[in-house]
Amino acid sequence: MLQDSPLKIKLIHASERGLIAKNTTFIMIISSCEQLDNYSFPASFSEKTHHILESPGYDVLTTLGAHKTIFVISSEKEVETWRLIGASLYKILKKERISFAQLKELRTLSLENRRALFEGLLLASYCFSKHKENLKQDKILIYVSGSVFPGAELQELHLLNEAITLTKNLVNEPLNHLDALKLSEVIVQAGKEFGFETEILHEQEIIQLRMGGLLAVNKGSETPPTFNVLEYRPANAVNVRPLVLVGKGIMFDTGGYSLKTGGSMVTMKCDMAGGAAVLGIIAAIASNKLPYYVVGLIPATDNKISASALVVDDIITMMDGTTVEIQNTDAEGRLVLADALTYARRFDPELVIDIATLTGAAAAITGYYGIAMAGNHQQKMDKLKQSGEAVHERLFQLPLWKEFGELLNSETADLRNIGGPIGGASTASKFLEHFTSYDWIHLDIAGAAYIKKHIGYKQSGGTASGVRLLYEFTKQQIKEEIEIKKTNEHD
């Protein structure tokens, strides 16, 4: 499932600048007006950058002579902004049919700034173009000197955007090219890339495990469904109870007989990105070799229609023995969740975290631009929204009062499994937390995992909405769990 990037970018020393292409563009990072004055431009030129850097904004231009140069002009110190420079800078390498070009001046950014504009780069130059046959990305290879950014963090960068890569090619990929089925291939495939253990359970195993949410979704669907375990346990590993990452995986949502309607089952092939995005997570953990326990569980099904497929009213009995009122089949992510997370229990977990593509109500609140948050651990949600704010996936909070979990009440059964018009994004989180036992947070990616317009660095399609955000969050518990080690040693 992956691809090759367009875009390579590449360390050089100075015993290799002789090796660089002769028709080379020169990429020039102008970050001050002293800086600026440094070249000769025709005025209107100079004028129109002195304007650029003397108020918030920046520009990407290009000058034409014996060597085509071009200019990043920017005095912006936001890690965000220049992740978006990077996306537009990769727009005119494109655009210009550039194939060879060198950053040059980028001492004069923070090393942080530095990374986000590679990143971005990077982030802007997927394209899915695997059912395109006449589709061709031209190659474009930058060089980096060696001496302003380290190589160990450049690599990172690369790992990180193959992970990535994998998540939205899965999240792009059509039902009739991807089910259950063949996700779990794809996902022992990445196991033997990346370098984590893969177990996956078929149907008569998650019968045995009287799956009851999994197995009554699948009920409309000729595939049967699949139970992914991921494993990444280095031997280094800071931690000894894991980090669990549960997602969604509907490989496509009909609604079932709660039938979606308006052409609102457009894009439903996207109701996997949070499982997607569990694997793209522990791909980009387990191939950096980070020293951190993490267990992935991904439940996959299609929810379809068929004869014998589940009907509003029905009651079904979960894994832990709940059981649930069927008051709406298109609320079914929350039954194979549900679940997931009791299977979730085996692992005794530091931390829980499910990420899916879950209600409606949630991306009407953060639209395309955040997260929505429940759980029941505040301070690590804190930490969370700080991951999120760093990579720019933001959190919003969403409330968890006991009035949403006495929505889900039900005549006939223990829970019913929608709440009502009221609060759909709250009490989908009360649902889910019945099932939890421990630490445990949910973020509901249904605005920001699929895109239907190109924004900076996102491609309309699928987004990859939350690897970046809980790759850096595992980052920052490896620094806190090593800090804490430090201070134990010394006490």
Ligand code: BES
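Keep in mind that what you see is a predicted model, and the values were worked out from it rather than measured. C-alpha atoms forming the largest set that superposes within 1.5 Å between two forms make up the rigid core. Residue numbers count along the first chain shown, from 1. First, how it differs from the form predicted in complex with the named molecule.
- With the core superposed, Q35 shows a C-alpha displacement of at least 2 Å between the two forms.
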Second form
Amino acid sequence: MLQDSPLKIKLIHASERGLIAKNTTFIMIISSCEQLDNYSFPASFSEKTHHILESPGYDVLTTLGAHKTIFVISSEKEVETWRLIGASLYKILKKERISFAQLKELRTLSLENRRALFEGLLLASYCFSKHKENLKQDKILIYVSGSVFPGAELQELHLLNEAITLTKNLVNEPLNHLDALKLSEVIVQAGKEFGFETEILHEQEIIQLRMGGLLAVNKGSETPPTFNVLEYRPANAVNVRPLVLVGKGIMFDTGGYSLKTGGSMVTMKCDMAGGAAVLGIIAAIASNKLPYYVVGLIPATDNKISASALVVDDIITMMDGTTVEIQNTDAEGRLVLADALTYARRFDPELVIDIATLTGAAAAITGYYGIAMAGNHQQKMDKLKQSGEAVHERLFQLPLWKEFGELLNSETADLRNIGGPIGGASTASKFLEHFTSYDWIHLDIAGAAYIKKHIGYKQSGGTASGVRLLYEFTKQQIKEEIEIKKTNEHD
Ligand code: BES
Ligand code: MN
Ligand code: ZN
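If the structure you just shared is the form predicted alone, then what does the corresponding form predicted in complex with the named molecule look like?
Let us now look at the entire complex, which starts with that chain.
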């Protein structure tokens, strides 16, 4: 699963120039059509025959001397637009069957937008072709000189995209190829390849820890649950207390006895997207050797039916002793997450962020286009929101009003596991909040994690929602810590 990167684009910097063939296609990024006058076009060139109009970039395909040449004409300044232009450029390269290209002209583009263009190219070139024998496509090599983009940043972008690819692959893999036990194997393997520590807790240890939520959801399954602990603690970490990331790892969600009906069960292999994101984020942080202490917690099981499965009206006892009256077995994500949030306490975390495909109600708010957020620390949520804008993984904040908590009151237990017909994304957040005793942010990625049709630089299927967001957030946290240390030294 980890060996061969399915990314079809590789950006190559100066040191690897020897790899580039002579029949290279040139790529020119210019800001206006007038600039075309600076180049001498062949007599055969006519605007009609050589124009491909692709929004949002405006592209011209022609030959200059011996070189096939693509002009990308855009005066756009917005970063996200350049990611989308990267995706359109990838489409042209693929359609024209180009295997070597060189970015020749980039002067009008800011460094940030160059990065966005490369990011769009890389993200768009992902393809889940593992189970399709005849989908063979060669890699497209693009030469980027050191004067155009720093080699170290290119390396960072590639490593980040390898981690994103891992997350997408896992989300796209169906249950019969990836159950909880196999996920744990992949996590151990990824730890070795990307450079972080792993510990897998198996059923007996989960029973000893009294993780009643995870065990209850697992009752209907033939596969035992796993609780996966990932840890990256570099010697030069700027933080003492870790950032703990908790990811929902429901390998498939049938709903249990509150069975999903109609078409709503289709795509539920994506219900471990939060867990896959946690793995991808830690893989990206570790392979790029960021000086930050992070821990990942992924409770994993499928949610299925058997004679011994959980039923509604059951009362279960969670790891922290809270009793929960089950009113809907399809509200299973909060049960496994709650135990992980309890387990998180032992790390004395600076901040805990959970990430989960938790509610259809959140998806109804955000559509495919963003993430619903709740939490108990406004300043930290505001910072995360800023990172979201920077990488275009936008966050929308849910209310955590106490009235939503009251909807979870039970006659016979401490809590019920659903509220009512209203405020489903907020009542789910309230349920999780009950188990937190530290600064905490909840991210509901039910809308963005999995798409049925491609959008811009995102292919259909898993989108690795949350990975670029939390990688960026971690980098900002590091910057801030370093700033604080500097000011303290000056005092
Ligand atoms: N995994 C689902 C949420 C989901 C829905 C994810 C659509 C991705 C796309 C979750 O376990 C679930 O079933 N939630 C229920 C909660 C309800 C029973 C309170 C829902 O949203 O209907
Ligand atoms: Mn469910
Ligand atoms: Zn679920």
